[in-house]
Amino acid sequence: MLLKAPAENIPIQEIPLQKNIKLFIKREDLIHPQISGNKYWKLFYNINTYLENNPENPYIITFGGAFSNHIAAVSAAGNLSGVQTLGIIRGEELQDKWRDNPTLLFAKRNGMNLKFVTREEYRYKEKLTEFLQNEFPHALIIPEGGTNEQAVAGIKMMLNNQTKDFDYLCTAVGTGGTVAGIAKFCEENQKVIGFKVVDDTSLENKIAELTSRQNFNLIDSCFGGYGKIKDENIRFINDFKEKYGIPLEPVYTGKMMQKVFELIDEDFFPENSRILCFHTGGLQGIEGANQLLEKQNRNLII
């Protein structure tokens, strides 16, 4: 069974400023309840394509860490189209934990075979991935972050009419493939930023290689690092959520939003600027967030 693309009314929800600027969120987030945001749309060509050349033993394989939305969008993606996945996990000391995470229970549930592998074996992803080719020839193999060119080409369906009369289109950057996708498609005229969640100076390199075009800038939104939640984050989400009705969760759409909030309050967008910050999902992380944070005495996302 292949993946359908979804309807294209994704609400568009105006954040009210006292500014003179026009803020609005686009509901990546709403597009599945399982496969949720840019990664539905990551994974729409790769999983199509590979099913309709009718492989043998049809078999997906892909990386991620212990709480990845990744992992948990492939697990949901194949047993929805009827094929068996493989999810190779950074971290063996997970091994015998897994039920106690959020995230790979979810996984185990979707029917997706787990194999964690120490995080000296999971730098090393090209060897890996050479290995599981060799094993399962007839396999498709997803990057970690799930960033490729037919990811790209999926990002494209992020963007229609709708979206064509913005100024600026932010997005949260992990592995690159979104805001490249992004950058690629947008109209001439549209300037793109990515939020970097992760402090990776290759980034701008990766994004050049999948898009030629140099309409976008990166900025950092880390906050301490990839996965570090402070307790500003956390109250920021938590009143963006009372004030606007809207879930944001601590890694990506939540950073890049509260850097966003920043920005607008230095004045770095000129006055009348439309604005559009595109909600990539991620919600089933914050679960596993919770989790965490209940072991350090500390507020939780509600």
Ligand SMILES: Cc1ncc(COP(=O)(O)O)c(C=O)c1O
Given for the second form:
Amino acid sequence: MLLKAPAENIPIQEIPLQKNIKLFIKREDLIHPQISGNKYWKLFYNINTYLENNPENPYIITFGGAFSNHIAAVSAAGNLSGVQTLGIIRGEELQDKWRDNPTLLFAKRNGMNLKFVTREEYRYKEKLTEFLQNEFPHALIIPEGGTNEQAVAGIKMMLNNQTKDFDYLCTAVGTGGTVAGIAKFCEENQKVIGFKVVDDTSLENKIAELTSRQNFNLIDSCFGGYGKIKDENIRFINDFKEKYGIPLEPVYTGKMMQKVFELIDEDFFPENSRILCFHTGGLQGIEGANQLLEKQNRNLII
Ligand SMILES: Cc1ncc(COP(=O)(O)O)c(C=O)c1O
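Form predicted on its own already given; the form predicted together with the named molecule follows:
Then the entire complex follows, led off by the chain already shown.
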């Protein structure tokens, strides 16, 4: 079964501000209960094109860390489309502990096979990909984070008549596919801001390989590093949920929104700007994050 295009009109909610600026959030997190946000669109053409061309014994292989939204999404997409999946997981130590990890447990329950590799092996993913493609010539191998040209094409679906009306389009950036897709397909007068949650200096070049447009800026939003959660991040996420009723997670969307608020405070955006932030989902990660926070005796994400 192929992935279907969800309904056109994804809710866009206003975040009321005291300033002469309009801020909105597009709830891509609501498009599917298990394959949320940008993941749905990044997988859409990857999986559909593959299934159309390989209806017999399809097999999907991909890569990710212990709490990866991408691993969760691919496992759910595999389950939904009746395709066997294999996740190559960073961290050999998880071999005997995957039951304690909500993301990996979810992936297993969706029927995904998990293969745990050392961090060293994982670093050489290209080699691993080559090896796996030789071993399974008919398999679809999707890179970490799902970013490739088909993913960028899928991100176009996040843009429609509703999104044309904004001056700034904002998204969190991990592997760069989402910001590249928004930059590639948005209107000419729109500016795109990517909020980098990974300290990766090669991102600009990677994005340039996916879009020739130069209508985007990347802004550091790491807050201490990828996946690191500071107390101020937890406070922001919990406040945001209380005030606006919108859940954010601590790795991507929480950091993006916190940085957007900082930029608004610093008058980065001109008066009367209309800003649209994409809620790219990933809420499945909250449970795993809370497990770690609990062990550290820290406040939890509500
Ligand atoms: C929830 C969420 N938001 C944003 C991103 C960033 O997307 P990209 O990897 O395309 O930059 C990811 C994935 O990496 C994600 O899981």
